[in-house]
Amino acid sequence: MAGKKEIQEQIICAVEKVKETNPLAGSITNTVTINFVANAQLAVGGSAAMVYLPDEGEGIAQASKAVYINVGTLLPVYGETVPRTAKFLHESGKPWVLDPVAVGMGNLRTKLLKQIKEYKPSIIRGNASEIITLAGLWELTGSAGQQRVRGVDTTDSVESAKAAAAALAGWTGGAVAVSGKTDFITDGSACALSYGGSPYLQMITGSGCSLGGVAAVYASASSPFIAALTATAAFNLAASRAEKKANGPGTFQPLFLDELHLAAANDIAANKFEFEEV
């Protein structure tokens, strides 16, 4: 059974491997957050490429070590791009991260998320309401999958999403990260609570999206659970450090990227978290 020390050693390995290898983690992400996602991926040592056309989705999936797919600000072409890319990733055995932004809102988003269930993302990252709604949409919990989100905001607590997160992880065989004041990460058997962060993360656009992009970077170098935990720990550490220097959200964002880049592997592994096997 893995203990906390072993988990920390795996986090250190993931961070160091990414910085040594500069893995490409392509993204299909929403238009509001493209820049921030790419910059966060670059800050931790990864390489970024943002696409949206169907053939480019398959192309970047082939070239990348891992891929991030975010269903925010959908265009009609995504109806072909997202499932084609997810199918390619699944069939080629490559890790990919799903961010079910605003799940339950609109027919295209609902259709897409139902369609890609069978392609089993390695990591699912979302807020509590998105995780609960997705588990219901995929018929993995008793919920009917009705929309619980308010735009892209959560109306549920992280605690209330734990069962849905475990159900999703059980289906995919990967990991689920639930973002909140205290973040929850699980692979269905092991779980962790990650502490830190900053209220400023809620005042800038794309903090969750960029976390998903960074999780994809780390997924190229570690298991889904370790990748999700490493990305979350890195964000919580960088945010808490940046907050001490910032005057507000405008100065916080560039400081956050700096701290994300400067964070040492040992410091990321030492960021406060609680771990247990279930």
The other form holds:
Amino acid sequence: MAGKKEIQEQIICAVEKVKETNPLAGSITNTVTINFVANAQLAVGGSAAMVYLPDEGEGIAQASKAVYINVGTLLPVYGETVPRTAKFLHESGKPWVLDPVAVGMGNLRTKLLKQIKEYKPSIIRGNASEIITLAGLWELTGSAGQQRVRGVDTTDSVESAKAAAAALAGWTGGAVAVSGKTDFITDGSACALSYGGSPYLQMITGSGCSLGGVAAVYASASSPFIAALTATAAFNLAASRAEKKANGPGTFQPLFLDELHLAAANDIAANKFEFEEV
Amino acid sequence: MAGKKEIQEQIICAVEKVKETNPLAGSITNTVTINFVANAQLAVGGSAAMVYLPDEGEGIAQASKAVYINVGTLLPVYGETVPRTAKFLHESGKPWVLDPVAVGMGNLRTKLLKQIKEYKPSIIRGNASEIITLAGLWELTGSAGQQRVRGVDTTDSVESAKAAAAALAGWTGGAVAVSGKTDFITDGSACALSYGGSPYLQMITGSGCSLGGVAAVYASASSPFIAALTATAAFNLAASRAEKKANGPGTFQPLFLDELHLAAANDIAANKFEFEEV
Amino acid sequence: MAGKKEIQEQIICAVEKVKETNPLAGSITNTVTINFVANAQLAVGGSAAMVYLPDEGEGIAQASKAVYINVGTLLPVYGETVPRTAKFLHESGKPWVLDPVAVGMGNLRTKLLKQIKEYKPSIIRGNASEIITLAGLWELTGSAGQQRVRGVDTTDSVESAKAAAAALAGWTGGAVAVSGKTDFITDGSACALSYGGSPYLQMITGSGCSLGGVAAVYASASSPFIAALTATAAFNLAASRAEKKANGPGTFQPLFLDELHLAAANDIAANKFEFEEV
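The form predicted in complex with a further copy of the same chain, contrasted with the form predicted on its own above:
What follows is the whole complex; the chain from before opens it.
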């Protein structure tokens, strides 16, 4: 059984490996926060590239060490791009992160999210309502997959999504990260709570998306659980540091990217978290 | 007849209600400024969600208290999404804001803007040339609907758009906001001029779009006229405050979002404006 | 033969003419950095407008003094929009800038880039790998057009792309700008190396795209070679100034836009460069 100290060593290792190797983590993602996702990935030492077309999804998956797929602002072409890319990733054994933004809204979103269940994302990142809804949609919990999300906002607490997160991790064999005031990460056996962050993260668009994109960068350099925890800890640390210098959500965002870039491996590993093996 | 004091009380009420209720105002909008629109909506206390697909336009309209539709950077799918969403909004009596960006350019834009005339947007926000061109396109004024816009820039003064604004408001029964050095807002009977702002607003992309998005947020909490005036006053106040701290248009934008977030209801209501009932 | 002093006078002239005339330079560009491109164009005194649809590509080309075409994040509609717009630009003799982002990835990108060879872009801007790959794809050099780009990153040095740049300039009769630590600009006979910049340019997404967009703005006011050199010098100057004030890549971006806006024509012309006529 891994102890907290061992986890911290793995976090340090992931952060440093990314800074040394500058891994490419391609994305299929929404147009609202696409710039922020790319800049966050670059800030931690990764490389970013975004695509829409089906053959380019496969192409970027081939060129990448890990991929981030976010189903916000769907365009018609996603109907082919998302499942084809997810299938390729699954078959080639490459880590990928799913961000089931606004799950429950719209026919294509529901169809796509059902389709890619079998391609088992290494990491699923969402807010509590998205995690609960996805677990229902995938019939992993008693509840049906009705939309619980208001637009892109959660209506549930992190606590209430723990069982759904565990069920999703049980299915994928990967990790699930539930974002909220205190973030919850599990791979079905190990669980972590990550503390810190800032209220400003809720006042800017894309803090969740960019966390997903950064989790993909770290997934190139560690297990899904460590990658999700490392990305979450880095965000919580950078956000709490940036908050001290910011005068509002506008100045918070560039300051947050600075702190994400400046955060040392040791400090990310030392960011407050609780760890428990089930 | 409403006096200036009564108007100010309604502005205060709109600002405070938004901060208390965090209303969702979904958008169909262009990819250039989509991030800025969302962050401006969040800055004033609203919630944002953007979509492209037809059924998602209806879905987000259903979930929202008000909707923002901006016809910049049209994609083929907008041909179905925009009229379907506007129709839904009209039939369900939900307030919505139209931003007729670059009206007069391209076949789809012209077709869409003609089509949605009957769905009567609660607020139309544009620069002077857009307002004049739209009124012409909708055959509400003598002039035809030829493009007067250079790219996305106005070639007309706010003053010269007053008659077109009144004609549009007469048709929709809502409000029209003409953005410029001094902003003009009318609902056909009441008129306001809002002062302040900053030359930097013209040096960053999306100051108009984000104003439209914020007007949608306030439209969930007040009449179209008050919503348009509140959003405009908040922008003029925040811009003049941000300008004092900025060294250029780059630093102006995050500082502007800070000030938009920090602006108190009283200060927004006290931002210089002239009011007249016709 | 033009001397260095004459080049500097032309740079000053281009910068000042843009500030006086506020030229519209429309773009077809990727969704990742579209906002940054527009804001950079506005910062130097240009005007920006972005489109996706085929007839709007032609419409914006008609309204613009120069156009920027970037093939990142292709959507299906680009298959018609890009060649139609490039053809229009070629036939009307208007300057345009091509940014062959990620050339070599995907079928549509390859097809489009082959198709527009005959429309001879006035300026081609890319990193070293993109320039080498495009010259191969256009069969202007011995090498074939295989992808040498990793995602959107170069795997080659600027030095190694000089022959490909010269071959491309020889074909188009325009200029080619190879971005890297030291930037190389050539029109086939004249060559320049531009110094300065900042490591932060590599840590934010879109420094290359925004450079291309700004080169289009300057192409409305000078020869392709001078436009490419002016844009590059302005970026190198602004980046080195912004770096001194920034604490990381997040704060670097708004500070960079400030400096781009504030840079005087004289200072841009005085930014270190070497010039040689072949």
